[in-house]
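The chain below stands alone and is given as structure tokens, in the form predicted alone.
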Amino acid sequence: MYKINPVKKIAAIHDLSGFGRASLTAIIPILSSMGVQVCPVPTAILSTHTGGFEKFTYVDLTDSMEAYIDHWEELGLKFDCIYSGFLGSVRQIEIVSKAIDLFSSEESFVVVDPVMGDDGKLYTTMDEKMVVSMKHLVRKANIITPNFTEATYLLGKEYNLKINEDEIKKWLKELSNMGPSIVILTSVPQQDSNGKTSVIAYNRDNDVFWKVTCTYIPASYPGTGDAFTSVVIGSLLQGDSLPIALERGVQFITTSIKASYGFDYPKRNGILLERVLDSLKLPVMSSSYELLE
């Protein structure tokens, strides 16, 4: 009898925070709402996420990760997508590399979000050894989703917010030449736009660039990068094209921030995800993506 897999499966290799909407606590509900089975591989367990909280408890799960994926290997598991995010050590990067080899197939795709820094600086848990190891990991990816800062570290470029689109396109091609066929660059500064940023993506297979401009809202919430990438992945797994997936990701984050901004609560708690999850079941009502020449 012909067997049909009724639900797509994704292996999500991220940390888990008990409080705050980031990493797995955002990824699981978003992708589940989009009809995807999320199979988490926790890299660490924290009492809260690290954005805005001065102290938190942290349990490193590196020592258990190899046995975890060894058991999955015994089960013969394969996934439609493997998605990695924040990794706390060179050894964890090596374990993720092994997981990609074990659990991917010709039909699946690998997404690496090279979480290393923001605002022109590395996070305190990162160093140059991690940057070098991350460069090796992105070679195994089909899709990478660095922010503007992470792109500068992957390429060894200067952090310059006055960069123009022609230079950004060169960066995207250089990043793609490292291995991934699709590069999605977030938090790209828009010149003379009063704080607006954009998402610009390059698809090497078609040699095309796509751009979606983000509405400026004077608020910052942790975990939006995880949420954006999750929506893009869910959209692609549903069969959407890359520009539509980008559009859905940007629309969801914009909707989430607008829904959250009007409430008086600590922004470090993250976007009010629970109030906007149902919007993921709606089709894209309007498209503002651009094809860059």
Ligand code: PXL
The other form holds:
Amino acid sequence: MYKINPVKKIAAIHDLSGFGRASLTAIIPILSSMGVQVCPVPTAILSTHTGGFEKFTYVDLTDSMEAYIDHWEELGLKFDCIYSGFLGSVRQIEIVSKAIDLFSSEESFVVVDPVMGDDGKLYTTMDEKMVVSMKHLVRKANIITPNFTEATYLLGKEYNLKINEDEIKKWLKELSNMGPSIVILTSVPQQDSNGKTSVIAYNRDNDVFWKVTCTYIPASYPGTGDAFTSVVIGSLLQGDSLPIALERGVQFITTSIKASYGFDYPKRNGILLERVLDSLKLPVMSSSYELLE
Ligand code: PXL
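Right, and the form predicted together with the named molecule of this protein, after the form predicted alone?
The next block holds the full complex; its first chain is the one shown before.
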């Protein structure tokens, strides 16, 4: 019998950082605004995210995560998407791997954002052992969304901002060979234009590359990676194509930064998400994505 799925649901395995609009405090409002039910699996509770605050409190929830997902297993829950991001330890990565086995089905897709670093460096909470575990975890994903720095760690490549597009395409195929059929690479340096970056994606199923170039704004706000991936996931769950999902993700981040940049406040507080959430309800009016030959 035809069964209607009135609201799609996603298991979001991320930390809860009370202040700063990263991880769950960005993911939940974005996906809710896009009509998706977010069911969080909190990995840790922090008073703030770690980007730019001198101190923060940290409660690790690794020990409670297994019982938490075991209960969900007893309930027979399955999700349309399983989405993991910032993880605090090798054991947490292993638990995410188990959650993927328990909660995915033929109809669902798994998104691993291999949050590990930025600007050529690992975050202070990361180490080489976690990089090795993350390489294992990406094998289980259908979609991964590394930034340029994370791609260098996953592939063991040198961080070189002078990379050309042909080389990037090779990297994307190599990343896809690790398991995921879709690789979405963010913060890709652009050779031809000052400071601009782009998002380049590869879909192994049809052997196609897509590119969306980002408007350059001289500011970076923590949490925008989580916001970008959430919009892309929400868009795919709404039935959009991959290039439209990428376009919506990039447009949302650009709109958010433009809505925030004119105000004078610390970047570490994050983008003014609440001022732009309603834009997620609008249809895409114009697109600039390119198909790369
Ligand atoms: O947005 C990624 C992220 C998630 N969670 C925590 C973080 C960060 C980035 O700094 O610190 C705790």
